[in-house]
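One chain comes next, on its own, written out as structure tokens in the form predicted in complex with the partner chain.
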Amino acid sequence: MDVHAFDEEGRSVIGQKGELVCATPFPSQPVGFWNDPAGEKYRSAYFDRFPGVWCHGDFVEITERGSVIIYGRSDATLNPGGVRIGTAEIYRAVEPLAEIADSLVVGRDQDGDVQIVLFVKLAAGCELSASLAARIRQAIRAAASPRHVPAQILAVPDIPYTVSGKKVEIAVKRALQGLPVTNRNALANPEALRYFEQLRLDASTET
């Protein structure tokens, strides 16, 4: 498989983030789309990004080693102070605490900039006092940088999944930015984003 990073402009970079791409055909791509019989829908799934080129929204880097590292998906991907970060760099750094359940991280945007905020589901009998939500911002600089801190830490209940095991991020940002989420029916758990739709991130609960 022809894999490259690609930066915003369509170059292929190494040891830098960018988009996951495949630049020469393979074998298994898809026939197409049930019901799209002019390739509409398929082109513009993968197609869009970058003309001729396969983009399907994985957000890595390539290392000089030829190694890739997964940084989270495209659209999930936050932006404070302009830098691209990926979810998975924060959940890396969080969930092997052993206070913590389970994480959701969202970008927020305030001023013009994005300031991340992290919700995590604490283990059966843990709170998010001061001294775990200190642990939580110091492992997230040391692991990741100080641009990965996050400037609000919540706990909630439950961490919505969809049905095939995968974070919602996107949804819950547009829960709670109070935008319809359009299909829950694809969640594992949608009682879980109930409590991010009537969350007010300005609320007390912040730590």
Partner chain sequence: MREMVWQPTLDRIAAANISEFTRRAETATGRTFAAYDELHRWSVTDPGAFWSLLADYFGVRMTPPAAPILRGGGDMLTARWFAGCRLNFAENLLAGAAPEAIALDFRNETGACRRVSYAELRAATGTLAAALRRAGVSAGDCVAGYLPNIVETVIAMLATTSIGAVWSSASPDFGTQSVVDRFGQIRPKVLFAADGYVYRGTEIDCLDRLAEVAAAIPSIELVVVVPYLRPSPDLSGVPRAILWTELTAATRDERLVFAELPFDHPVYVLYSSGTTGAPKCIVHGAGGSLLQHLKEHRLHVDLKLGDRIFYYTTCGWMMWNWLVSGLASGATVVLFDGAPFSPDPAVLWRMAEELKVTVFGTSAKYLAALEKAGLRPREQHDLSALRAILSTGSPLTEASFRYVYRDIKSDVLLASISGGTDIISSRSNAGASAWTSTPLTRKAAP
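Form predicted in complex with the partner chain already given; the form predicted on its own follows:
Nothing else is written out below except the one chain.
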């Protein structure tokens, strides 16, 4: 398939992070959505970003070897200090720790910038101590960069997923902002959102 990583100007790049696109039609490409007779939702979902080019919605890097590194959904990427970060980069650093059963990252708008907030579901018998938070930050710094280190780390009882097994970062961010989450039927564990709906992020909750 005619797959590329496009930069912000729609140029194909190698060895850099970009939007996953397919520049020509492909056999498995859907032709439309149900209940979208004019095709507006379909075009908005895949063709608004780069007109005439299928934009898949993933943040990737195509290496010089031709392999592909997936950094996560592009609509869930973070931009602290103007540096674009894929949430998968943080998960890869955090989730190998024995104390961490699962994790989820969102961005918090703060003073014209974005701060990273990391939620962790702890393994049985573990607690989020200051020493564990320090080890989490050090693991992220070592595996990624100082820009990836979260401003806040919070323990949560569960991490919400879709029925297809994807973390729902955008739904969690909407819940934290007090906005409605409209796709609850797509969640495997919608009850996990209740904690986030009741939580309000501020400095007093920082770890």
